[in-house]
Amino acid sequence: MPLLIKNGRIITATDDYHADLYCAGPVITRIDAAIDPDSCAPGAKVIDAAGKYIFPGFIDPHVHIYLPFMGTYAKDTWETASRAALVGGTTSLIEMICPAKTDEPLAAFETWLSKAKGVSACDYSFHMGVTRYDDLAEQQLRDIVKRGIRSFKVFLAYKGALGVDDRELYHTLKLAKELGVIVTAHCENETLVAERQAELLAAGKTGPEWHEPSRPVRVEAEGVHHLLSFAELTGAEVYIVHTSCDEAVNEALRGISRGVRASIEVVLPHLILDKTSAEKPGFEGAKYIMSPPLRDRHQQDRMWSHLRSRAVATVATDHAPFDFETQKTMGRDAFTKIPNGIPSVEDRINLLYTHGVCTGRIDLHTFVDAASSRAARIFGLKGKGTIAVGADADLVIYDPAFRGKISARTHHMATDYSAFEGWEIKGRPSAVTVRGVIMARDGQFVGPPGHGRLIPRE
């Protein structure tokens, strides 16, 4: 159905103006100061956006939905996660494919794709995880790239499981350089983490509060330094995921100053939560275990500063949803067995707006750039991340006057808890469209199931 949005204030990464938008189909077909409804196709739906912002659809470039991890599986499906994303204003997701070392890459790709295809309500793509590198894996990675997947994922952590060794890292980066593929990387030092974990457990330090000391900021900074040394020598482009601390950002900036092609991501939890959450009594801290871990509170101001300067390019979530009662409790006797992840795909935009824009930490343009436009540019998401004639009609009509609170009782994610239970939000999406189709209204999913498609990538 054709869609006309009137009287809104359009905000992009660079522009701010009042105009009407008309979408005759899946793309934006007209932007004018005033569009007469009579000039539109018969039956066009009209939305009055007076007093509201119109943002390009937001993009989360780092999520886990189908995730076998630590002997269990993440709780969300593409049905629940995509609906939650849309209610929260996110119209496109990029999922990390995380095969086991014994899996063939092509079979893993088909498995992950099958979980989303025909099920997801929002548009989607993938980062292809590389957990082994041999002749068969290389050929299959080439085939996966030909099918439109333009990014890899490597872990410099999780020794003996997802992590790659230096030979595998080197050849993955060389292949990426040859194919014009960007490599996303979880940067820690797997040996330092493993040794520190063993020492803490041997000393009887088993609770969630010991997760952060097992992988402190220097471990993460060393991982960034290591990745950028390899990127510099191979010429590959890299993207550092979930950077949690000033030390790691500075290592990345030093590499960038030498000419390394690198982008830096922060995830929402590292901007608004600190390590005291993981130190809550009665095992409550397990709700907040993720890697890299939540840091000292002083790191938040530094990360906001890097975001404000746009040294940090993107704000993602690293959404990895596990129930507290039945899954996080697997680690009651050892923090190393707590499934890692904080569910947040539904809350990213509202909390970033509330704690970023409303507090003056970032402006509206940086908000849009970090949560949408930069991810579209970095990962070649064709038609996404902007508002322009010919762009996909992925739009978020945002009501800054809304006031509400977050609760697991009302969220659309499949988890039994919220890390932000009772937190106030100032603003939320009033309407969300994907390629011109209204998918969410005022906190509720209203779109057709399975509307999402694999995003063409450039």
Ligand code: URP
Contents of the next structure:
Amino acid sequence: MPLLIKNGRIITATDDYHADLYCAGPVITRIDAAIDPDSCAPGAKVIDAAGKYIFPGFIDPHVHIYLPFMGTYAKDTWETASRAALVGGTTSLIEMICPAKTDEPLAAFETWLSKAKGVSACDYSFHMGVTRYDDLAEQQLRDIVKRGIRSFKVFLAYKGALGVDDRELYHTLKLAKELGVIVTAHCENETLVAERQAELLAAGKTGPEWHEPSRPVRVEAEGVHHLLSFAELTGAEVYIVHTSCDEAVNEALRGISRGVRASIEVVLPHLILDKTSAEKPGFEGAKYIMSPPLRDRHQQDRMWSHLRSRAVATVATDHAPFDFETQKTMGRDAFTKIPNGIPSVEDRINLLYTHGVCTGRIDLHTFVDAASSRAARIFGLKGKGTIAVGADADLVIYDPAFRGKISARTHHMATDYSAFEGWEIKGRPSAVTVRGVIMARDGQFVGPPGHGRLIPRE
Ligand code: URP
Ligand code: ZN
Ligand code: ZN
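Please could you give me the other form, the form predicted together with ligand URP, since above is the form predicted on its own?
What follows is the whole complex; the chain from before opens it.
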């Protein structure tokens, strides 16, 4: 149905102005100071956005939905995760395909695609996880790129599971360079992690509070240094996922200043949570186990500062949803068995707005750039990340006057807990559209199920 949005304040990564906006179909067709409803198609739906912002649909370039991991499966489906994303203002997701080392890449690609296709309510794409490198894998990776996937994912962590060795890393980067594909990477030195984990467990240090000491900042900075050395030698473009600390960002910036093509991501939990959450008594800390781990509180200021200066390009979530009662508890005897991840796809925008924009740590343009436009540009998401005539009508009409609290009782994610239980939010999407169709209103999913489609990549 055609849609006319009147009286809104349009905010993009670069612009800030009042205008009316008309979408005759899936793309934005007119932006004007005042659009007369009589000039629109008969039956056009009209939304009054007075007092509200209109942002481009937000993009989360780092989520896990179908994820076989650490002896279990992540809890969300594309149905639950996409609804949660939309209610929270995120209209496009990029999921990491994470095959086991024994899986063939093409079979994994088909499996991950089949989980989203016809099920996801929001638009989506994938980073193709490379967990092995041999002749067969290389041929299949070439085929997957031909099918429109323009990014790979490698893990320098998770020894013996998802992690690649240096030979695999080298050849993945060389192939990526040849094909013009960007490589996203989880950077932690897997050997240092494995050795430190073994030492801690042997010393009887088994609780969630020992997760951070098992992978301290230097372990992450070393991983970043390692990746950038390989990127420099191969000429590949890389994207460092979930940097959690000043040391890792500085290592990346040193590489960039040498000419390495690299972008830096931070994820929401590292901006607003610190390691004392993982130290909560009674095993509650397990709710906050993710990798890289939550850091010392002083790191938050450093990460906000890198975001403000735009050294950090994007804010994602690394949404990796595991239940507390039945899944996190798998690690009661050893923190190394707690499934890693914090569910957050629903909360990213409201918490980034509340703790970033409302506190003055970032301005509205940085907010839009980091949570939408930059990801669209880095990953070539055609039609996404901006508000302009011809762009996809993915829009978030945002109410800055809303006040509310986050709770697992009301969230749309499938997990039995929220890492942000009781936290206040100052602002919420009042309407969210994907290609001109209204998908969420005031905290409720209202869209047609399965509306999402695979995003064409440039
Ligand atoms: O703790 C995390 N990050 N879990 C998901 C897998 C990953 O490393 O991205
Ligand atoms: Zn990771
Ligand atoms: Zn991840």
